[in-house]
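The chain below stands alone and is given in structure tokens; this is the form predicted alone.
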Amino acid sequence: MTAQSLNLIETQNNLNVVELSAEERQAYRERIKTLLKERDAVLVAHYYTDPEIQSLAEETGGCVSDSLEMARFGRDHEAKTLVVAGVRFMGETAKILSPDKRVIMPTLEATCSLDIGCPEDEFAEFRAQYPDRTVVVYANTSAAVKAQADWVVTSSIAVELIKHLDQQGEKILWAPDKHLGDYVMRASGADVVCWDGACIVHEEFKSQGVVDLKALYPDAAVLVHPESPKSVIALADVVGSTSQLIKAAQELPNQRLIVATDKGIFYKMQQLVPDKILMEAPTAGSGAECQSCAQCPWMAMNGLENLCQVLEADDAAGQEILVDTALAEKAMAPLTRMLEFGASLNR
């Protein structure tokens, strides 16, 4: 069992989530809506957070999206405070792009295996081995790693960006997700060297499980996030980012969809395709390290209670995102390139 998988199990065991009653949930929801107005705050939530959080963001004029649109929305919104429901690197990105705004999160303990698996000092040593390569880092990294990059990228624009750089004759150093890096390399034909990192959720999807499920439902379409292993990607009808998979769910004629990404995405998918049947791609089986891994334990840390607490506290209950000014300035350049390139693709 890998260190990351052990970390996942420890995180899951430490959540101690207490199920709220319907009355308690409604009370929290109403209180949060009031506090967002009082604090001149807007809620920005990722597709992988709990449906309760996503619906609150929608109802209060906030944003539910992938990390690229979260970054754009927070930068452009007029609210003085951004409440980021997601994982820590998303809060850091919001703060870098909106230095004059207050950025708070329900919990700063919500991290990402890709982020913690790519420490800034080790990455600096890795980068020094390839001085002639253009450094492209995935958004799922710390501000300190982003500051070492030439480009930041999200999965929604990764293939297009690497194709663009390859056409300019550039060789790529990619970090941290090796599965996404391999997919981008094969899709673009570029010369790519990858850091050895992986998402603990997507890495657990098993090709044999998908094959078995597809045998039961041969008319189902398979939708796969490119952070998944190559063997799973090979079975996909559609490979794409969260936003691209949601779009595919709407456009595909199939009435049954097997989805290999965090099950939090089902909230938005089901809204848009209410008559379709959504199925989690299997993670259990030969080689699996857990029975059901289709949910990021850190995303699950965002709940109604801690969201309400951070809004109620005058000091943000120690949950404010702060980024060193000099570091933020260095990270701003590759982030700005990402946003400008994404805008050029109308993404």
Given for the second form:
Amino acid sequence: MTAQSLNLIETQNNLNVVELSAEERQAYRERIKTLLKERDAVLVAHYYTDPEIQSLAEETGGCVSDSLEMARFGRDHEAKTLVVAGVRFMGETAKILSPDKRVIMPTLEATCSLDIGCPEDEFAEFRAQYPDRTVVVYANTSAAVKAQADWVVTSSIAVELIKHLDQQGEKILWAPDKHLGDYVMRASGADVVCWDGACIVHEEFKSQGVVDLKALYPDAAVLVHPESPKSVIALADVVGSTSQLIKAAQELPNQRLIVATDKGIFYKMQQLVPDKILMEAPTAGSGAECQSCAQCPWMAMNGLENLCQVLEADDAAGQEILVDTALAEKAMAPLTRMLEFGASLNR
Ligand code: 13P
Ligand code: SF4
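Since we've got the form predicted alone here, give me the form predicted in complex with ligand 13P too.
Whole complex next, starting from this chain.
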């Protein structure tokens, strides 16, 4: 890999090129701001969404964060309507934690490969094979899977939670991300049985590509989301959730950072470390045209147009998140445990 080819993957912050003119974008932004006020709504966005959406959340008193903070922020905010810009499990979590609020999303089609890969009936069969294990599921699951769990967890508190459960002598059944499951098992030393699921975005990071980049830039620090393969995690200076990677970017002395997670994170990260050089970790071999294609296709479905449409419509245009009441009541317990455990860690 040459320094020239690496220019391809150096971040230019020109992510998610929206095919709208500058005037159209501005008009959408103004209209969304007005509608948020009129509808008593707040925008809760994930770091992987389009920078246009993230900046709107920032400018309107909403939140841009990782999945744990999105859940907490939505639960605690006084607005009557939560507009969740992210993927469906994030909207469902918001609805379960705030049953009296209206939760809408720019599109209900935005899902997640981890959620898709863990259907509730198959998960129930898997769980039944291990009746003596404490069931811990990642937030990236459906409400129906969460309803079967003892705990829900996000990557920002996963290692601490599994260590805590291990200290209580509990054996763990983990689902659905096998890479995160393997990482928490190694970091905690706990007895973990893991579901075989993966994130289609993080699974693509290539350890050889990171090694090649490090050879060209030995002073660069490597930041890795734990949904990535073990061989990539092994090269990391810091492993953590999206918020933890952003914090690490601020705290590390390195001027150059190689980042293995969805490229949406660069908007916020670059804002906080304007003088540092951020590089996308490679997802392809040296012969490929696109050196890094780390972008979640479902997160990318959130745009200015569908955000505006869902706010405009009186009936939310079928984009309201509804969760069966009995299911929501069951899922509330493990989600509440997650938030309480997070609070005990000051997260
Ligand atoms: P975070 O909890 O780190 O925000 O991760 C959510 C996610 O979907 C990562 O792919
Ligand atoms: Fe799911 Fe991966 Fe997209 Fe995150 S990046 S929402 S884990 S598919």
